[in-house]
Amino acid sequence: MEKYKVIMDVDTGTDDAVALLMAMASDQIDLLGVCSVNGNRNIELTTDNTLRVIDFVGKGDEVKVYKGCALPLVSTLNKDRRPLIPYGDKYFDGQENHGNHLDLPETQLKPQEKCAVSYYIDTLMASEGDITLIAVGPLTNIACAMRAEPRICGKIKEMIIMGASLEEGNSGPSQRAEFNFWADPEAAEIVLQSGCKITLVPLDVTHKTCIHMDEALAFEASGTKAGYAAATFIKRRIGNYETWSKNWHVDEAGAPIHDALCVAGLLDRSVFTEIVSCNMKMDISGGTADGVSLVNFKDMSRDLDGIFRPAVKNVNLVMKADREKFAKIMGDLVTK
């Protein structure tokens, strides 16, 4: 059995938590730490939820928290471009996936001294290029550890990225953009055309691989702690997607639980029933468009020059998943 060492990239709200449960749980992988990064909420929330969720189920003594980046590289420098960031309860009426706090008890657990962008510099460095990154929220630490030392790039094995959207967003004027890669798109880009190899799962594919409400309370009713806490953030999920069903083409008998796809993919890639490889840039315009991802399926590209070129085949884009073997390994995993 191979076995998985890992960095989890997480702006901890439901969806991040079930992912931490389900990476936590699994014999597979060596969670080598998590990184905390804005997004759903500040850092601070973001921060407090992975440790509530460590804390929950016992593995504060293994899994080691290192605090990230506080907003993204440059998108909220124009107040006018990223208002609401970084979030909180008061920009939404209560029809909310996540809240400040994870409905978990407090934890005493704090994050480690050493900052999330160091702690990718110094471990990645010091690895045989043998560490996969899962990132589920904003890239912003990812991109400032690229940017700081460009080495880390040849160190990294693989990265599986919860990010962008073809068509099915939930973010931006126009509802094209996908809410990670949308709060900070220059970080996005950064990462994109790093050189890693990347598998990246967007929201059209999470939006088509709900949880149902009878494997929620299959969950909950198996009486292990992280079957509760799954069970408790995805029924959550599902009251609200009841309401917003009508805005997104999802699933009525569940929600998505977008970013424990990624966790599932690693495990079985065979999760990912269809994958094609493409070329992937951001739009970091501040227009209408600003945060959307730009999709390229095609062998040659015509840059501004008019000149036709290779495109560059940089990302492996999940186009389809296996939602019932998606939520087996998931039960599988919090139940256990």
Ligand code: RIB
Contents of the next structure:
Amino acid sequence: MEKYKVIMDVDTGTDDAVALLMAMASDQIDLLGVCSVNGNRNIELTTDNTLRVIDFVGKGDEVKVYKGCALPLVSTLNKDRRPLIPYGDKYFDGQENHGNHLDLPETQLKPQEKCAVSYYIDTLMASEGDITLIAVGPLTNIACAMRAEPRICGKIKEMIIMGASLEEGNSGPSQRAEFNFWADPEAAEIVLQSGCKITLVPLDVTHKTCIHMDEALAFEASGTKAGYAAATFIKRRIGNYETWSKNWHVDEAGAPIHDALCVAGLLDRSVFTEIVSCNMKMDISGGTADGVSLVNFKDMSRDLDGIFRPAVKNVNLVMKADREKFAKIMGDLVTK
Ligand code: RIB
Ligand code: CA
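Provide the structure of the form predicted together with this ligand, given the form predicted on its own shown above.
Okay, now the whole complex, with that chain kicking things off.
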């Protein structure tokens, strides 16, 4: 069986952690490297959390981590745009989705000397164009690499990205933005306009494909380390969504494990039951809708000169996914 060559870009976080556990457990994935990025927490915490997950399942010798960007490209330069980013260890109090350090033992593993941006450029330029990127945090690293070496855009086989929202936002004053794209909207715009093949998994889909408590408990009962870790993260998220669920319309019986759905969709594309090609742009104006993803499903767009032109279909947007298949793929992998 031919394996997928994959680089993951993560802001670990509990759902990133489940995605990573799945990728490391899959015989279909050759995980070339993992790049950390500022997002759910600051870069030191997201990097350490990524290393903890890898170490916990004994993959420290196989899976290398490349530390990425500590700040978004530009969104924090104006102190009024993203005043709380990078999220330090003081931003959240009490129960929320991630915690500062994941609930896993400390690790002695360290990231590689090479930074994530250099790793992307060196690895992609040396490749046969057969590498898939699974990006589940702000897109700062990838956008930075594209700006430094535009030729990598022709070397990326596909990007499967968790990001954007149509109706179900979770970030910004409009609550119409999605965190990964909202944290670094300029990076998202650079990637969206890169011309690469993009399969995008938005909040609207991840909020409808929650993993349930009984499934998490079954993962834990399997006795595997990945099953224990995945259950720990899922139970935390379910607890948090019970608090927040009034804010976000998610399946009441569980919690969205956003990033993990990207890995499941790579392994079995039939998980994505409906995909629509569309045009997507980011609002980077710094106003109320700053960081919101703007979708045009029509075949034509109308530019500022008033002329109608064919819309560039730059995104394959996942509109629906099969929750049962998703949960089974996750369960099969973390209980192996
Ligand atoms: O909006 C959800 C996304 O933001 C997920 O990737 C989560 O890990 C956070 O990065
Ligand atoms: Ca993430």
